[in-house]
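Below sits a lone chain in structure tokens, taken as the form predicted on its own.
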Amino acid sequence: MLGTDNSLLDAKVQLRIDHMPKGAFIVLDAFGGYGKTWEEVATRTGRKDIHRMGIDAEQRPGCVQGDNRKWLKGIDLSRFDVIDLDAYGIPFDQMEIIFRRKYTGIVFFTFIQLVMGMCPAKLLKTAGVTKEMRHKCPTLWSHVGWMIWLDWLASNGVKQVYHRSKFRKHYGCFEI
């Protein structure tokens, strides 16, 4: 499914400006694309000490190519001060890997409920929603997806989530 590149760019950029580290830092941009968001952050702040390593499924400048889940499982995450999960949906698998690997630092994420507000089955399962329940009424869960996500983050030790939201598009960050 195609997404809209950098939809609500101003909200994403301002969130990063408000919550990025003070000194020099390295970003692992797991849905790297062309790096437009972090390029805009650097431009607006005048900072030259933001270093970015991107991961993208396609060959793009400034990115290693491949499945970001595989990279997140194998790369030394402690090298990065920030991990950015700006996905065209809900980066549940990627976030699960980050929690399992006990990453510490700042995480930016996008939570967008696509296709009638559907949520990943694995996320719904964390809230006790069974396969049978999902199949009986798949759109029922669209109204509580964001709350289930926030509860799941809290169950993984996240104390505070900062976000900017519009309808079912949520751009957020937290520190772990």
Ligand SMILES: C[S@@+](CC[C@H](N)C(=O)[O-])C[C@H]1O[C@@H](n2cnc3c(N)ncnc32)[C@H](O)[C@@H]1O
Given for the second form:
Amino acid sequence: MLGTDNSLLDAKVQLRIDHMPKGAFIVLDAFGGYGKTWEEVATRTGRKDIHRMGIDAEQRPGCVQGDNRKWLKGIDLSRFDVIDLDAYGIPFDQMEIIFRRKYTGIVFFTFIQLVMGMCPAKLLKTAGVTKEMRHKCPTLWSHVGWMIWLDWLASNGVKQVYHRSKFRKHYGCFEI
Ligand SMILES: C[S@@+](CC[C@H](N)C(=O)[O-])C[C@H]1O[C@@H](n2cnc3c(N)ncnc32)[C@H](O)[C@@H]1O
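Form predicted together with the named molecule, following the form predicted on its own:
Following is the full complex, with the preceding chain placed first.
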């Protein structure tokens, strides 16, 4: 069910198992929640060398509390081998900060088009979609949101995106 922590948990977990670093690493889990995804990764792989720092807007064990955009702007991202953006929607702002700060490492993300497939105006703007165009036909953009996201990632230097997708839910990762 959309909006529920860890719907389609299996796809998320398997993507991480397939693309996480082979040696010890630290993950900045920017939409940390209850940490179920990385807990499941550790359980399935038996690995004890995955270290996690969580951020969550709510008070959650293992997480610092606050808006992840503030944290992503302020902390030293080079300490982290992996950044995880397991959002409920589309983590455009977070990804923009990560690009701006020239982070290098592995990024996992969740891209889900919520109400009527709406996309953030800022993402559409990267493809030249104006406010007038959005207002004329709001649902049209729901069909191209994922493609615009992939184009935007590519325009920021992302060479390859691995993903597991179902309808409007996409779990992806790449290295930058
Ligand atoms: C899909 S859940 C995360 C599930 C988690 N990754 C797990 O494996 O258990 C999304 C989480 O992001 C948090 N969140 C939403 N917007 C946020 C923001 N701007 N900054 C920090 N946390 C946020 C929510 O409180 C929620 O716990």
